[in-house]
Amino acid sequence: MKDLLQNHRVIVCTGSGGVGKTTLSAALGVLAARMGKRVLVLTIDPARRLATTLGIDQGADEARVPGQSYAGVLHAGMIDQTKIFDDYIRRYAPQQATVDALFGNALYQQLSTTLSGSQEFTSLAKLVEASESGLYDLVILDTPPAAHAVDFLQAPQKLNAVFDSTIVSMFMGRTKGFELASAAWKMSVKLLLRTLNFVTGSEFVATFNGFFTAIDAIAPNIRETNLKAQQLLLDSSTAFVLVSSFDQAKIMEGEAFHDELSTAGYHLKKVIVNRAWPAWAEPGSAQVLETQNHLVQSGQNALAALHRSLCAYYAERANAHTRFTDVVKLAEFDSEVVGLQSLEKLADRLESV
């Protein structure tokens, strides 16, 4: 794992919900900071696990993690979707009037938080900003929860389809380049707006028109940011880490994601199987043998047989990820990983594999 942290400037931790990727992202950050790197761990975490684990404020934006004493320095940030989107508008809007028009528009207020791909866009926009800032040697992104890991990669294209400047131009009535279809398009838009005006009233149509008028000014910037993010994700300095478990559904999802990454040219460097087995059943460990000897010597033969059976089960299950060549398997902690000291113990395990 140390080679992974040493040789990349961006690490993207991905995986479905509940596999522990937020905690592992933080532990990787701790390990990198101990190696002397200036590290930023970014997450969209509805449950605020990262803030709780690292002891930072829940609204923290690139805050230095308290209580650390490393060769490098560890920062962490909670990605506030609404704030980042609003800051993006302020940065790229050509004039204050555009900012005011969008912020006061009901359609923008709804779409900026619920539009498909907007959460992923804000994550990637923040990733690009942090990686270009020069403040960090390594940025670790804990990707938003998704039903499928590959959804994160497809989300920007979905957002582009809405904010694409060509589509906006058509709604704005600019038909240059559409030639014979332009008249038909103009008529279709007029009919659509007339129908909307009849069904919903003039207020909705005004909101609709106001949104497209204002968004027209920043649509090219949204496309450019998505392009920068795509280039960054494809760069050889960016490594993907897939966090999974021995759950069969997670294994199948991980294999599908591996194929998607390979086809698209991304760099999947590690698969971490989290909570692979209880600490007392780790295959090949001295603790397993000691426990067996103790149970036999104390005459607890039935319990010894049960222990052997369970250890054999976990050892057999350890071979489930057969398609991956670089797999890291981590035992489950006996207690919940909360606080910097717990993360340091997890970092010790990551360092040893």
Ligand SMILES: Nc1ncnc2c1ncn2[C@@H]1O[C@H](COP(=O)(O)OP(=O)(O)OP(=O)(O)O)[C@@H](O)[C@H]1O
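None of the values given here were measured: they were computed from a predicted structure. Here the rigid core means the biggest group of C-alpha atoms that line up within 1.5 Å when the two forms are laid on top of each other. Numbering follows the first chain given and starts at 1. What changes on going to the form predicted in complex with the named molecule:
Taking the rigid core as fixed, one finds a CA shift for L232 smaller than 2 Å between the two forms. Taking 2 Å as the criterion, V73 does not count as shifted between the two forms: its C-alpha moves by less than this amount when the rigid core is aligned. Relative to the superposed rigid core, L268 undergoes a CA displacement smaller than 2 Å between the two forms.
Right, the form predicted alone is done; let's see the coordinates for the form predicted in complex with the named molecule.
Only a single chain is listed, so you will not see partners or other molecules.
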């Protein structure tokens, strides 16, 4: 695991819902900071107590994680969709008037958070910004739960389609866009505009036009950022880590993710099977040996035998059900992993594999 952190500039933690992506992004961040790296962990929707541990519960954009003493330094950031989208517009709008027009536009307020692809876009825009900033040696990106691995990575393309200047042109009634569009599409745009006008009055159409006029000025940047993000994700300096959990359904989802990522050309470097066994049954651990010795020495032979067979069962179970190669297995801890100490325990384990 250390080689992976040593040799990459971006790590993307992916996997299906609830498997431990956010927790492991943070634990990998701890390990990389211990190795001397300047690290940023970009989390999505962390549990409240984990956000507090990372110093980002007050809505901080990027914060130095409190209470650390590592060779490097660990920073954390939260992907706040609305804020990042707004920042992006502020940064790329050609003039203040465009910013004002957009922020005051009711449609923008609706669309910036609900448009298909906008959450993914904001994450990737933030990733590109952080990795270009020169402030970090390594950026670790957590991802939202998704049914398919490539959903997240390719969703921004949907946003491209919305902001595509051809479509913008059509809405704005420019002939260039109309020449390229099919007759059916032209008809539906006209009909849509007419219906909107009829249903909601001319105010809506004015809002609509205002939105697209302002967006027209930003659309090239959105496309460029998406392009940069895709290049970065496919670059050999970016590694994907697939997190899976032990139960059969999660393993199967993980296998589907694995195949999708590999087929799409992303560099999937490691699979982490989280919660592979309870912490007390960690194969080869000092704790297992100590418990065995204690039980035998105190004459509790039946318990010693039960303990031995349970440990053997967990070790065997974890090997039996997966066709992943290059797997790291992690224990299930007794309590939630929310404090810096428990992240460090996870980092210890990640360090040793």
